[in-house]
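In the form predicted alone, a lone chain appears below as structure tokens.
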Amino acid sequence: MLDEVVISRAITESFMKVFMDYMDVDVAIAGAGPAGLVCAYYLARAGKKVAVYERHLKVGGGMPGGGMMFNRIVIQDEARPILQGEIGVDIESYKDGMYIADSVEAIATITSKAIKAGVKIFNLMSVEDVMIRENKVSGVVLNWSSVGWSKLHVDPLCVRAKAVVDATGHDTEVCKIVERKSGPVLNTKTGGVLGEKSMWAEVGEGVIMDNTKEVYPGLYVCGMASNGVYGSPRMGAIFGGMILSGKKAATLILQNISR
């Protein structure tokens, strides 16, 4: 028999026991677009336990709705190795080495192999706050998104980190919500979050990797974040850099939370 309430409490139990034990982690990214969510795979492949909190009902940020809403993305040669042989996302040459993916299959692919490899996914949640520890982000601070959109005054709740990672695309938020906290602190020209500048794919596809980086310590940021923080040009519906900025902030937290 299906009784309405051991429905209901299945899914408050479960529910809680992951998130009280999610309440300390290694690592907790903000943002579950295709950066974030490669890098949180890498990090969880690694045996790090690893959160990521996404605002919206929805993952994978701007990659599902493709060009415009023609749901296929581009990436590169340089991608293939992660989305195709690591990912496991079909891809067909299109030319000049660039691909075509289905931008459905491929956030839902990246997605499965997140969950797969162990990373926790909460969405519906904000990161509106961050804990500060001896000048080094040490957590993040959450809310329910509706709280946010409905502009209530409810307290929130709080996740401590080793490392905290800010994939939240064009919005910078957690950047940002430094910068407002304390000040021009960030490891930028000007300490703050530059801006984005407008598309140039060339030149936004060249120097995603040199902006992924720690911008304030134990905050790194990844993905179009990363180029909004450092004031590079943004890319469009091309994914590569995405995919490898996600694999490398991974690849320096683990560097980083070994010491």
Ligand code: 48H
Given for the second form:
Amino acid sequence: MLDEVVISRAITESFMKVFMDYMDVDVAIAGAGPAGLVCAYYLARAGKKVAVYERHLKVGGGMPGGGMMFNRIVIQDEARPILQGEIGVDIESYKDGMYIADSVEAIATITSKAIKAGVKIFNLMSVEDVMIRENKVSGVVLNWSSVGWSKLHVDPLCVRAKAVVDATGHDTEVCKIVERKSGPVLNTKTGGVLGEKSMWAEVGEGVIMDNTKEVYPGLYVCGMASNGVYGSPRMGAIFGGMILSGKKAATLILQNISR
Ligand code: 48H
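Starting from the form predicted alone above, please write out the structure of the form predicted together with the ligand.
To see the whole picture, the full complex is given below, headed by that same chain.
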């Protein structure tokens, strides 16, 4: 017999068990775009307890939309060992060291790999603040995205983390929150978010790895948010940098939190 109340209990109990268990994590990641998910995958694969919070109903950020809704992405040779070799996305050679992939397959496969490695994704939740203790980010403050969208006055809940990642893409939301609430404390030229510059794929992809770093103690930035925070150009629908940046953030966090 398919009892609706049993179905309701199953969903509530199963969700709550995981949500409660993940109130204390190794790494909390804001944003389930390609950079955040690749970062999460490498951390979970190394045995870390990782939660990803995604504002929207669906994961993937800007990846499924490809270039102007043509659902293809370009990646460069350097990202091939990760996207094709490690993650298993089908990729075709195009020209000049560029490769093309189906953007829906790419994000579906990255997401599946991350979940199978142990990452917990909480969609429809937004990071609306951080916890700072002794000048170090020590957790995230969460609310249902629908609370923010409908401007309801509802207080949030908190998750403690050894490291927090701003993988919020163009928005650079977590870094902006830290700047707004703590002043010019980020390790940028001004201490604040410098803001993304106009499209220049070669330069944008060239600097994204340097821009992927610990931007404030306990807070790391990866993906498009890195170029936003450090004042570098956008790059359009080429995604190699997002993937490599996600992996770099994971590597840095693994070095730092196991110290
Ligand atoms: C929870 C949040 C919050 C929040 C935002 O935009 P994304 O895909 O980011 P990346 O860095 O993985 O990839 C960037 C790429 O998609 C892109 O936009 C490129 C390459 N652009 C180049 C160009 O020239 O335009 O994903 C970020 C995710 C999104 O899903 C947001 O919904 C989510 O973060 N998000 N989640 N709490 N406060 N803010």
